[in-house]
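What follows is one chain in structure tokens, specifically the form predicted alone.
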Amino acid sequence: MIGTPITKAMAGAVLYIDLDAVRSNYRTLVDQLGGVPSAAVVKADGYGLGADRVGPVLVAAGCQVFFVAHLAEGIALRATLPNTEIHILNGLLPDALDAYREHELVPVLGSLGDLTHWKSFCADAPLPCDIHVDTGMLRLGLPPDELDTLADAPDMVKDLDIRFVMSHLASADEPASDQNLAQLAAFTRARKILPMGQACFANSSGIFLGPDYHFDMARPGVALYGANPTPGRPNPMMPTVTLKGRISQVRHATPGETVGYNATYRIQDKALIATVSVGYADGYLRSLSSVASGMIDGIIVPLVGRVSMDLISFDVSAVPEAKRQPGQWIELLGPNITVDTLAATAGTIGYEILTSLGRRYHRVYTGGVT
């Protein structure tokens, strides 16, 4: 039933979240910045880990500036973090302007229309805002023609309380990409037109591009939660999550039998097939069908057949009988199967794995604010 607390006894899987690792990752990024302060991106409920749990840990580590995507996320986070700056990335909602003032939230303005709405709303008492400049993603932010308009009409931003002028890197995880330098040049030009406030440019991977990208404030996201911001090199971040699925049933299988929907996996030799109570409804992606693996007591167990909504199957033939009984656990994500490893197997990125973590898991938090 919706709203019923999920205890370990009733859960099909347990998600362990290491808040001390989140704190350590923030400090690692701050060290990498060499004195430049760092905000934290906690959108999508803290990348799936729970913004209400990671937020206070990050504050205790020294973070005072937070970014979320949606206004509703900011309102929820304000209840947890009453004395911090909270910025809303996804542009201004002109029909909800009072909510920004009521909850002390800072909108990121990304168009001339946003600027006009906010300036009119704040005519009597200026409220803080950010300006987002698009430097090459063709997503949110002032496009080049609107930036040129501001260059010719600086009064459009006169009297605004601008905290950050910001942009977003598109290829920071590819250090050799020419797009990084092109965006840096575009952002540097934007700062000449909009020199007010502080400059905020580097995301998780952008921090590792070097000091030229750091400016006045960085805003890492996924690296805080353990994903590798430096693909192709050792991960400087600590893992933050471990997911263990409960074995519901173990079946003896004979050659010729098939496993799961559409008979996509056929048994070749006698096997023992363990069914685990996790599926794509829990964020265990369907693209992992017949390509992922789990781990039991250091033994790799291959996933066989299709991932269904609530169940997956593993060949546990190589596991000693005492370790493969119903009620025991298979590591699906954790020390042996990292977020980035599982993402690569699924043909996706660590962001999707983390933000898909299911709400039917029993969650166990360790460490954090004491």
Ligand SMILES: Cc1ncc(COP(=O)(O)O)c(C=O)c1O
Contents of the next structure:
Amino acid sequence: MIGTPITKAMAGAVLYIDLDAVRSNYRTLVDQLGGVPSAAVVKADGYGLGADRVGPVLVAAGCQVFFVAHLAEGIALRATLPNTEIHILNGLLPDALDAYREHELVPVLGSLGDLTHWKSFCADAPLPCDIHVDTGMLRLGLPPDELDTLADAPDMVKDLDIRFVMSHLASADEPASDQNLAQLAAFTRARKILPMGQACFANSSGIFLGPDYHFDMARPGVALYGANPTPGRPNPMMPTVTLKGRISQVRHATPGETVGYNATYRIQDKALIATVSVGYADGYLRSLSSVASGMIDGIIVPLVGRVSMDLISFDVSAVPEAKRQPGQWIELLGPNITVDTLAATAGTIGYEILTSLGRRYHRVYTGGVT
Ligand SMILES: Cc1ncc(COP(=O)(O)O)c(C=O)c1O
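So the form predicted alone is up there; where is the form predicted in complex with the ligand?
Everything in the complex follows now, all chains and molecules, and the chain you saw is the first one.
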């Protein structure tokens, strides 16, 4: 993170973050849940939007339960959100147990080893924890054999203050995938063995799989930030981010000249090439080279040549002269070029576009908590 605050005057691009849209997205998800409450996943700095900014907005919208991946993220969030539940997804860190207690953070326990550590750590006064059951990701959570061990040895969870028993869906964005039903069956079985606390299962796309997947609490992330949780169908969420890059130079190019590293783009007809101070170091992915577009005043401007670390080039020949001068803005992401569109163009997912949003942009937050 650059120490100096980045003013609009000095920035190569401005990132507008619409906090009212985040709030509206939370409400849309709660409506979809039909009475089941929803937590919010704000890991990776609120999927790139700023957990310290989206957190209070979500609290104002009624959210009381937050999930982050790392202990350090939880400690930072605790300073912003004093009176909420903050859960740490990525397993217990046995050398940092005091930090959970000090900052009132709830670890998500994912193995019998985690259970044993936590149980002995808070033997005198139980502290809240969650249990994650792996229902098909081979990533985090109790594997089936450890769940069977628990079934035969219920004392292992006796005296634990279990807040949530949870699992995570691997293919919820593919409603037709058999894996959804298989994970639902595995989770339902896990709940029979671990009936304590509340059941927490659905991520953003899981909420749209229907009430069977809702249980007691949902756990969405990406939909809050505007990405489509129902790929292939209209996006029920509102866009939350707009990125505008500033033209720093405009060059007259003649046929045969080439643009950028390795001369991958050759000028065919006379053209005007605008340079913008955004690059892959800002999360504008290199895989967007020669395939992405920007927009100026409703006109699509193709990105030409390779994305450099700090610069990109657009062919602005089709743009009226007044709108293609140095200092003018090109939409790189926003109402016309959505997170999902840019992700598809880059060959990735909206999650990566959002969580890569750069630290060199001037950030403008609109709406939110007043
Ligand atoms: C364990 C867990 N729960 C919930 C989420 C939120 O998922 P989504 O962003 O798809 O809503 C994630 C995100 O990766 C996760 O890892």
